[in-house]
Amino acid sequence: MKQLTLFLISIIFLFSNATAQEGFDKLALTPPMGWNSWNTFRLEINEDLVKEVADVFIEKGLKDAGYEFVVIDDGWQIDRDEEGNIITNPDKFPSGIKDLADYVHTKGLKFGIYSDAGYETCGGFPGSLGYEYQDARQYAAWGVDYLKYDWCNTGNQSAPDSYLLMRNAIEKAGRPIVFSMCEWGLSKPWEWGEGIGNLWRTTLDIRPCWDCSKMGHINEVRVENFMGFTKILDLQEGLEIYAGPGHWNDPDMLEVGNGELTYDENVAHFSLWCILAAPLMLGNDVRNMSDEILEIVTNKELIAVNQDPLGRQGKKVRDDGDFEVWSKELNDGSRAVCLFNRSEEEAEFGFTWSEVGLPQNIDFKLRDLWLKEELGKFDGEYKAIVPSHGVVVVKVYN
């Protein structure tokens, strides 16, 4: 009888472990979509704000457009208790994280949280160094679905080892949690991140501007530590070979609707992140965004390009100075093509079929994904007038 009991326990354990691993295998098969508090609110977050954001996901159609993660960034934690358990700031989150996660889940959404691989977060709150398994168990108990894991105050730690440690802790905790590695691209995580994280930052932090930058120091090395979206875009070239279902390059959160970006710049920013198969994490105050910004971030035809199940990251196929052509292969064999004009004046330019990997001798249909209209059939090439700092995005199909 004892042997039978042990046998049954073993079977149950193996089945449960296989089920858990299957859950992890199904994470982030398309780039994650959601909202993160950092770009707009920094450390000024609280449970009322997060609940209002979750409500807006439903009211404004963000959930219907595909956005599902509501993620709180740095500033939710305050200390650890005598047993080392992370303590939530009671002034900001008086009901606790479990209650907040439950609220988000009642909306049919998923809840995300933030920590850091070092002894302190970037905001000076307790990091997870030395508490990885304890924190992972706590996140699982709270019902967390997404973890952004930062890289401040890490000293001489090994990034691959630190992220693998937390990844193992998450798996042992037993709840499938999307793992976002925010290491800023310092140790080329695209080369080692697959199988550890579901997405990894490829650059330092984004700012809501066209091409601004700010110099700073990381580990005593002088770097551009804040960049506009075009500077970040330039750093994505060549990384497309590392991305795919379950493991994505992350050029940072969207700044659409923030700062002084113009309408055309917002459209370009969103379009290029879709072409890149980048995670689409909104960084604006979605409660107060204009109808114009809402229309941009809920363009279902561009989102479909981003979420295409083939999981192919787009790439630049031509660079004529200020005039660029970016192309993304889609699951049905078609191409999404983005004409990007960096110049100060509108300009006419285009592309040929061969440049985007299609047979040159076939007539293809084109659809404009911002005008949302069919353009007709074209023979061998297509040209369009592209606004300054703007884009034209078409789907090329047979």
Given for the second form:
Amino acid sequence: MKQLTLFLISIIFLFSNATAQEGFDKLALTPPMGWNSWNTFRLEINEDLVKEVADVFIEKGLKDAGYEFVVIDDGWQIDRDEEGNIITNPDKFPSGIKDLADYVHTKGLKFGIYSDAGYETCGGFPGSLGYEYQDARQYAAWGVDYLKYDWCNTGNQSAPDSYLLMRNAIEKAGRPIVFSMCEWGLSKPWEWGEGIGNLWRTTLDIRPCWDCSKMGHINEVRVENFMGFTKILDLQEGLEIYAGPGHWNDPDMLEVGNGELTYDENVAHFSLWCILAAPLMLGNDVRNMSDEILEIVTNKELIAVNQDPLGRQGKKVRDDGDFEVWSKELNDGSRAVCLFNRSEEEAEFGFTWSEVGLPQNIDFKLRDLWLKEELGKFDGEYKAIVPSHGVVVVKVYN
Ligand code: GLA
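Complement to the form predicted on its own: the form predicted in complex with alpha-D-galactopyranose (GLA):
All chains and molecules follow, beginning with the one already shown.
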């Protein structure tokens, strides 16, 4: 009798666990794509902005191109009530978060939100420390699909423990929510993040410039805490072994269309994030972007490289000073190859098949993914003229 009871209890346990887990294993099988308010709007966010962004996702074809998540970053919260429930800023979001999430869902999109593992967010609003289960239940009740979880004001908390705690809280709340860990790479989250988060930031914050940087302090250590996209790119080398379906390195949100970036730099930034299998979170004002920027971020052939189901992160395979070759293996055995010219002049350079892991003695076909043109068959190597601060991206296939 005792044995039968134990057997029944384990069946019930297994079943309830399986139900709670349902859907979690299917999250972020390709890098998440969407928009986040931070890079352009900082703390100045409100419900009209978010609704307009959701509308634009449909009107401008962003949804058709694969962008799915509409995410509000820091600044939506204001306080906690006496029972510890998080309070939404009523001036910015008078209709409440549930209403906003519903609106986003009516467009066939997904809704994301932001919190912090410490007692306060980076913007000085209440963090989730001590309220992890309560907040996760609230997010699930609101219909949240994505949580970006930051690392300000965490004192001597352990990052793996803090992120695991929130991950468990989300699972317990029962709604599959993509979990984006924003710990800035401080404790090498790529080494412990798989199984906890679906993506983890690998660096401090990106800025909309080529290679600018600013020094600041993190835990009393002086570091470059704001960086242009090429500096962020350099910090991705070697991390490719840690990425795969459901768990991605996150070199931060896109700055395409922002700040001082030129056309060629925007194309390079977008292409390299596609090659890196990076999450593609637009960070510009998508309501007011130029046609040129829209064309860049909706290049379906580049997006297909990013979203390739094999889930390999591309890596640098050749480095001749200012002339770099980055290559990403694709599911059909082909390669996406990005020639990146960091110099101040246009330059001709290229790669051989063996450098990108293909047999040297076969003729491969090439397609230029920005010109959207077949280039023909090539024998052993390919060279192209690459604009200054720009790229040429080709697919090598047979
Ligand atoms: C940190 C994060 C940013 C953003 C801000 C919000 O700096 O790295 O991406 O979320 O906090 O305050």
